[in-house]
Structures are given as structure tokens and as C-alpha cells.
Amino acid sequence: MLERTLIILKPDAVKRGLVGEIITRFERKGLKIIAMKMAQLDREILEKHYAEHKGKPFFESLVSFMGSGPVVLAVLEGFNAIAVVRKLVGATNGREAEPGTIRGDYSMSQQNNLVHASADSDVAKREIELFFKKDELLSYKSIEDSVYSKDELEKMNAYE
């Protein structure tokens, strides 16, 4: 199923100069970037984004960390994009993430783990709407889209 998901390259990814490397991994996998921007997130939007964690011991440090520098926000599109992105990103704790994943290769932290990825389709929809206006989401044909029709792509991806 064709899906959209949100990723946030966290302040540590930006400060370490890993934005290009991380985005490249998503593109090489075949995910299409349909929106992307850099922003400095304020407390108000971070509290909305992490509302389900309010009251938890790590909430304040998480909001503080995410507001400590610029982030890169992007909407990715592709077949089973949510699960694919989460697999590429790896386990939340970088020390436990598998080698070959983004966090497994570049993170040693639970919180400073380089990238946020939407947990499921409901979360992805809410997060995309929080950070992007509808007119910021672009539609274009990738090389794969140009070679195959949408029906052909769905049939090819149904044999998993």
C-alpha cells in the first residue's frame, strides 16, 4: 500500500553533518521525498508533537533537546513507507540498534538518536498535518513511476 510518513532529522543529525547521509539512505531505498524543510522548532509545537509523552520523566529533556537546534522535516512516500522507514531507522536506543540501520551505524544514545519516524498511519497523518500545509506536499513521478503504471506497481508489490 502506498503510504506517507514523517521523518525529523534531529538537532544531533544536523550538528554532526549527517543530513545528506541519512536522506540518501531513504532515497536509495526507493522512497520519494514529497516535502522537506529545515526549521527551528519552538516549545509549543514540540509539546503538541510529543503530547503522548507529557508527564513522563524524559519529556522535559526531549522537548529541550529537540528545540536545541535546527531540524530537517520531510515527508516520504512509498509502498509500506512507514514500516520501511522504521526498519531503516532502527531501534530507538542507538546502542541496541542493528548495524546497517541509521541509528545502529551513527548513534550511541536513546534520546540523541538522529531521527524521528512516525509510528503508524494515524500518527503519520497527524504529524504531517502538524508540520506541513497541504500545498507543501508535492506530487511528481519518480523514474519507477514513469516506467510502470500505479496498478502495475501495486501488483509487483503485492507479491511480498
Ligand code: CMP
The other form holds:
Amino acid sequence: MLERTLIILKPDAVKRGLVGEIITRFERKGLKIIAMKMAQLDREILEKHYAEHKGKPFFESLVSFMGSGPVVLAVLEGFNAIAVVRKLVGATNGREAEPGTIRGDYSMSQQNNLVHASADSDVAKREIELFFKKDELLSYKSIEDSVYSKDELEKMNAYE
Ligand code: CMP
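Okay, that one was the form predicted on its own. Can I see the form predicted together with adenosine-3',5'-cyclic-monophosphate too?
Below is the whole assembly, all chains and molecules, this chain first.
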């Protein structure tokens, strides 16, 4: 199914100069960037974003880390994009994430793990609405879209 997912390149990714490297991985995989911006997130929006973690021992530290510098937010689109992106990102703890994943290759931390990616379709919808206005989600034809119709792409996705 054609899906959209939110990624956040966390302050450690920006400060370590890994923005290009990480975005490149998503682009090379074939995911389409339909929105992207840089922002400094305040406590209010971070508390909403991480509402499910409120009360956990790492919550305060997480909110403080995520507000410690600018982040890059993007919406990626593609077939099964939510699961594909989670797979590329790797396990939460960078020390346990598989080599070949973004966290596995570049992170040694559970908290400073470079990238956030939406967990499922309900979460993706909520997170995209939290960080992006409707008119910030852009529509354009990627090379793949230009070669194949939406029907053809759906068929290819079903059989391959
Ligand atoms: P992410 O999965 O993007 O969203 C929740 C974040 O909380 C997670 O990345 C980590 O950055 C952080 N996190 C999760 N579990 C822990 C933990 N046990 N200790 C510290 N940070 C954590």
C-alpha cells in the first residue's frame, strides 16, 4: 500500500553532519521526499510527539535531547514506506542495531540514535499532522512515477 511516514533527523544527526548521508539512504532506496524542513522543536510540541513515553524514566532526558538543537523533519512516501523506513533505520539502540542500518552504522547510543521514524499508520498520520501543514506536503512525479502509471506501480508492488 502507498504510505507516508514521518522521519526526524535528531539533533545528533545535524550536529554530526550526517543529514546528507542519512537522507541519501532514503532517496537511494527509492522513497520519495514529499516534505522537508529544519526546525528547533520546543517542549510543547515534543511532549505531544512523545506523549506515549510520558512517565517513562527516559522521558525528561529524551525531551531535553530533542530540544538541544535543530532537527530535520521530512515526510517520505512509497509502497509500505512505514515498515521499509523502520527497517532502514534499525533497532532503537544503536549498539544493537544491525550493521547496514542507519543506527547500526552510525550510532553507539540508545537515546542519541540519529533518526525517528513513525511506528505504524495511525502514528504516521498523527505525527505528519503534528509537524506539517497540509499545503507543505507536495505533489510531483518522481522518475518512477513518470515511467509507470499508479495502476502499473500497484501491480508491480503486488507481484514483486
Ligand atoms: P525513537 O524510537 O525515535 O523514539 C523514542 C525515543 O526514546 C527513542 O528513539 C530513543 O531515542 C529514546 N529511548 C527509547 N528507549 C530509551 C531508553 N531506554 N533510554 C533512553 N532513551 C530511550
